[in-house]
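A lone chain, given as structure tokens: the form predicted alone.
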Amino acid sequence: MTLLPPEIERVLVPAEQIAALVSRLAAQVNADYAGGELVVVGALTGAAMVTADLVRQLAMPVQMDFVSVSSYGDQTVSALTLPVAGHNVLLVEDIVDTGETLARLQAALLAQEPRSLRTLALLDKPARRKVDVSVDYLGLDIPDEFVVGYGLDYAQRFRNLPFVGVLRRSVYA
């Protein structure tokens, strides 16, 4: 049993889980580009951690980039290192809350002319959705509740938890 820190109120989504998780989505990922090449996008920073225990179960060969937005002001999204025009890619979120974001870096890779672009979210929160996207692989979808752990932060913390937890009200209230 893993003590919780005293900000989190409740394991929502065990590390177990999140392994069983991301083990079918790769496995589903491996099914769709069997014999293919893959280029994978993670987006930063709280997709790291999917992002590096995914590509480790493709089967494929697989380049990995990363790509962040800013927060600020008109949401700039970051250029990639690799070059994905004519590639089949494959973008990696942690999670899908209003997808705002998501629509945002699927604009943006999409204007660089892949071969094909597909999505995978570890988790989605479709209460808080404002903007409709498209999820081609989908882990869980989770109650609107703030979570943090498994990459997911607030205020920069709690990333490295293993499992995904509910923090406490009080913490953000």
Given for the second form:
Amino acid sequence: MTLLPPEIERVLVPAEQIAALVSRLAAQVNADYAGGELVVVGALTGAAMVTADLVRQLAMPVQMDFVSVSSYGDQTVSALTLPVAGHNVLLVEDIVDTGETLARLQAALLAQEPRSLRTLALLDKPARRKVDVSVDYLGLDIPDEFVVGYGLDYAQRFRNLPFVGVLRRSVYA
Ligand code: IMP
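Please could you give me the other form, the form predicted together with inosinic acid (IMP), since above is the form predicted alone?
Entire complex below, previous chain first.
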């Protein structure tokens, strides 16, 4: 059993629920791309967990890559290792908040002229949206609270928690 660190107020999405969400999303992706191939691009670092769990449930031939958006300066998107021109690409995000990161990632990938681009996000905070971005596969809407775990961090901590939990306000306020 995982102990609850004192900085975590409560568990919001238990590990079992995360697993069920990822399985449901994988089933949707499998149905949509049956007979095709897919390049899965995970957004670092937060989406490392969901990307790893998702691809192991995909039935079609899959290639994997990762991108990162620098969180300072001009928010540059890192280069991909794989060529994606002409391929079906699935961008995987951990959480959509304002939508700015996702919009930037989608624009950077579209500039490389994939055959198609769809986006999967495990979590969404719709109350915080500033940019209208499209998410094709969505795990769960959550309230406007700062969450950590299953890849999500606060100051690079808590990514390794197997659940998604609400961070106590006293930690960051
Ligand atoms: P956006 O650009 O505002 O949509 O923010 C997206 C990114 O901010 C995500 O990929 C996360 O890295 C980070 N983020 C947003 N909300 C949270 C949160 O509640 N916990 C941890 N990271 C978050």
